[in-house]
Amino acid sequence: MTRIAIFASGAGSNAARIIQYFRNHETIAVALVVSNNPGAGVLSIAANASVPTLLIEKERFFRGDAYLPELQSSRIDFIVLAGFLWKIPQALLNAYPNSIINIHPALLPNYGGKGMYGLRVHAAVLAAGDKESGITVHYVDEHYDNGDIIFQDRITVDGTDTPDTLAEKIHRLEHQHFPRVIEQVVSLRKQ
């Protein structure tokens, strides 16, 4: 059984879909939800699904042990970033090589990097006049939104779109694809 930790900072809609998708899966289980935000909705989602949670603080995450002992004691094999806003420290990258993936609400390499998250991404897409946007699932490395791309899917940007309507379209795309892409990546690792 591959044990996944979901790292999330916000409401947790992607985490909810992932937890639901793997609820009775034969080979993959969501074993932990990690958040840096004590008010994050994802913590309630995890509690309601009986998934253990870990609340982390910045100093220990970046300058301490990166909570590696807790991840190891939970027997975590794979990490999924689902709206997690902190950069992943080198200690975790070393402990989980090619085993940390992220979803980004745009077509990388466009509109990625530090500070590019949530409505900021969608506002930038609209300001540029792009006719399409989408999602990117990628491996995590030492730079924001930089690792090798695993999967992308696109949607059309309409002339009437606002950052909020574009966010809704992107969320639907994320919810449709992210759990399945996680399943494929984890399955390929086992071969």
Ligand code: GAR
Given for the second form:
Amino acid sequence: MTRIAIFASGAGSNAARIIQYFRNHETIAVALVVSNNPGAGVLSIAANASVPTLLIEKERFFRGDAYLPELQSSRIDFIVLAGFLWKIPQALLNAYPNSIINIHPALLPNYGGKGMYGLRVHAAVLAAGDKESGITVHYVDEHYDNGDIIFQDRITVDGTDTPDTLAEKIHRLEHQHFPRVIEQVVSLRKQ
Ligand code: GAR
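Rather than the form predicted alone that you just supplied, could I have the structure of the form predicted together with ligand GAR?
And the full complex, kicking off with our chain again.
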């Protein structure tokens, strides 16, 4: 069994889909939900689904042991970032080589980097007059939104779109693809 931890800072709609998809899965289990935000909706989603949660704080994450003892005692093999807004510290990247992936609500390398999350991304896409946007799943490295791209899919941006309607379309696309992409990456990865 490959045990996944989902890291999320917000509402957790992707986390909810991932938890649901892997419930009763033969080879993959969501074993932990990690959040930096005590008010994050994702924590109640996890609690309702009986998935253990871990609340982390900045100092220990970035300048301490990056919570490796907890991740190891939960026997986590693979990490999925689903709306997680902090950078991943080097200690965690070293402990999980090629085993941390992120989803970004735009077509990277466009509209990535520090501060580019949620509605800000969609507002930037609209301000640039782009005719399409999409989602990117990629490996995580020491820079924001930078690692090798695993999967992308696109949607059309209409003249009537607002950041909110774009967010809705993008969320639908994420929910449709992310669990399956995680399943493929985990199954194909070298043990
Ligand atoms: C998702 O759209 C995800 O792509 C985005 O945050 C949203 C979280 O939604 N991530 C980023 O912007 C990372 N730079 P959710 O909490 O409902 O899953």
